[in-house]
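The chain that follows stands alone, in the form predicted together with its partner chain, written as structure tokens.
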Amino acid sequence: MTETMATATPEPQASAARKRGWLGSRHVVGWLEALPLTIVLLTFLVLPIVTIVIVSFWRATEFSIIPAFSTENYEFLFGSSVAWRVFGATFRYAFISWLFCLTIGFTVAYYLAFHIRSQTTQIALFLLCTIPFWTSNIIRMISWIPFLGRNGIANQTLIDLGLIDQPLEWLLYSDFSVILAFVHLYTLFMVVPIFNTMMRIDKSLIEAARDNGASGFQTLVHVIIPLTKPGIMIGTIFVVTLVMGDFITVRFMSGSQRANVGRLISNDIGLLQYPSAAATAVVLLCTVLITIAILLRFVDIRKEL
């Protein structure tokens, strides 16, 4: 576009560029416009991460933290069987939650994108799915207590139906409730990107598949799922990073009886063991970034916006 303009009117463009000088360069203007963003991200993202990396090599006494270059925090972390187990549990939470979020999220998005014919209904139902995202996670976790508790609705219903004699103890404060809460909180991070990609699928491709005799299931497996992969990947990145970085859902929904890496960090912080917390945080960050790097091999995010 700019090139055709330039050939059509070389004179005014050239003189305008001369008049504006270096201030007119799109690179300079671009950086000026991106300046507030850059400052915020450098101050509150890059600098904090750098600080954490530095502090992870410091030493701590009971009362203070001492600048040093020591790898003892890492040695302790990697030498601790508890830490390995907790990292394992974190991956397990991430994997199981991801599986449920993906299955439920994909089904919901598929229903909205391909089975709802009126656009108004589509938008309304989509909004209905996204509204909880703008409400408090803490409250949404608290909301499960009357449902899952020992005398909660779930147990009462099962007893009334005669399915069980004793209330189930594992409904609340267990791995079950932790994963339930993750799925409850994060499925919409799957629904939104998958729905978004599905809406951009050319409907004539689906007609073509059907005209060639594909069944609904074949169309789903051979046309829709491959074309929805970018959305699935973006949703996966969201769910996996949110679950791996979490500490509050695990603490609250397990009644402090289960652990993940986030809780390891927050426990150290509670004990003012900042260097040790920082070392665990660095390892968590590397784990998350490696996981994302692997996922990003499957999708180019910049193309998907």
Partner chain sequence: MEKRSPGFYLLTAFFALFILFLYGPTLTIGILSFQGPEGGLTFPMRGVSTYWFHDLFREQAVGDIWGAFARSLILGLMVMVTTVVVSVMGGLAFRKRFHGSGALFYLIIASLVIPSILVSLGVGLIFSQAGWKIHWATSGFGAQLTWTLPFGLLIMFAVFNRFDKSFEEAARDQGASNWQTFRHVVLPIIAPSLIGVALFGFTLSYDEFARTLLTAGSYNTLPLEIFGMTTNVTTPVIYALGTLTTAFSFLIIAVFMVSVIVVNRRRARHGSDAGKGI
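For the form predicted on its own instead of the form predicted together with its partner chain, what are the coordinates?
We keep it simple here and write out only the one chain, dropping partners and molecules.
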């Protein structure tokens, strides 16, 4: 009897051990932990993108949408000189805005990281930079209109100082006002990652460079900038993607006299030309992804994340 029980008990124990081993394996546990987020991404990211791609190959008339495969939307898009000019304007806005955001963001982050000794003061000044973000983007953007207008504060101040005789027309409803608004809206997206990266730089490296006779400029070029590349790339991705997808700023700050790809999509949606809007969105998405892929070739931002 005892021998029979001794021989019978190991089988259930072995089965339970195998079950615990299967459920307790790192591979299975990892997939189970990632399953909720995977479902969310598939539902709210992948599925909408797939839908947009499918709709981009449909046809549309003035009154209806025809769910039949066709490449006429892409043929019209790539064969239109207007579309090429709009894409060129979008890249120009993105590049100029990125250049100014990088210059201002790097300068602010450098000052906060290396010239402010007190951590309390650093945090206070950093929070000061975030104050404009306490209000809506649209409100901050529209606030430039009375400032830059023909009878606005900027023109009146310049006239009172005797620097100009008549108001400057190019201050508002021009490429200047569009880029100014972009820089105002998105500079903080460059400041944050660069400042975060600079704060991780070992100060002994800078002291070692100075001890070896490096000037301040040489230390900046050969020590600080190379170590700040991950933050610069993260900020670049934020700024470029936000500028290329923003159409409200272009519409208001240019007085509807300029256009970017986002305006094309918005206009097509307003005309109920959803397949054409979807095709333009797919091309814009591919362009942004290619740009990000090129940027990621220069630095491994996974170390920063």
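Residue numbers count along the first chain shown, from 1. Predicted model only: the values in this text are computed from it and were never measured. C-alpha atoms forming the largest set that superposes within 1.5 Å between two forms make up the rigid core.
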Verify the C-alpha shift of P67 between the two forms: is it 2 Å or more after superposing the core? no
Core aligned, does the CA of A34 move at least 2 Å between the two forms? yes
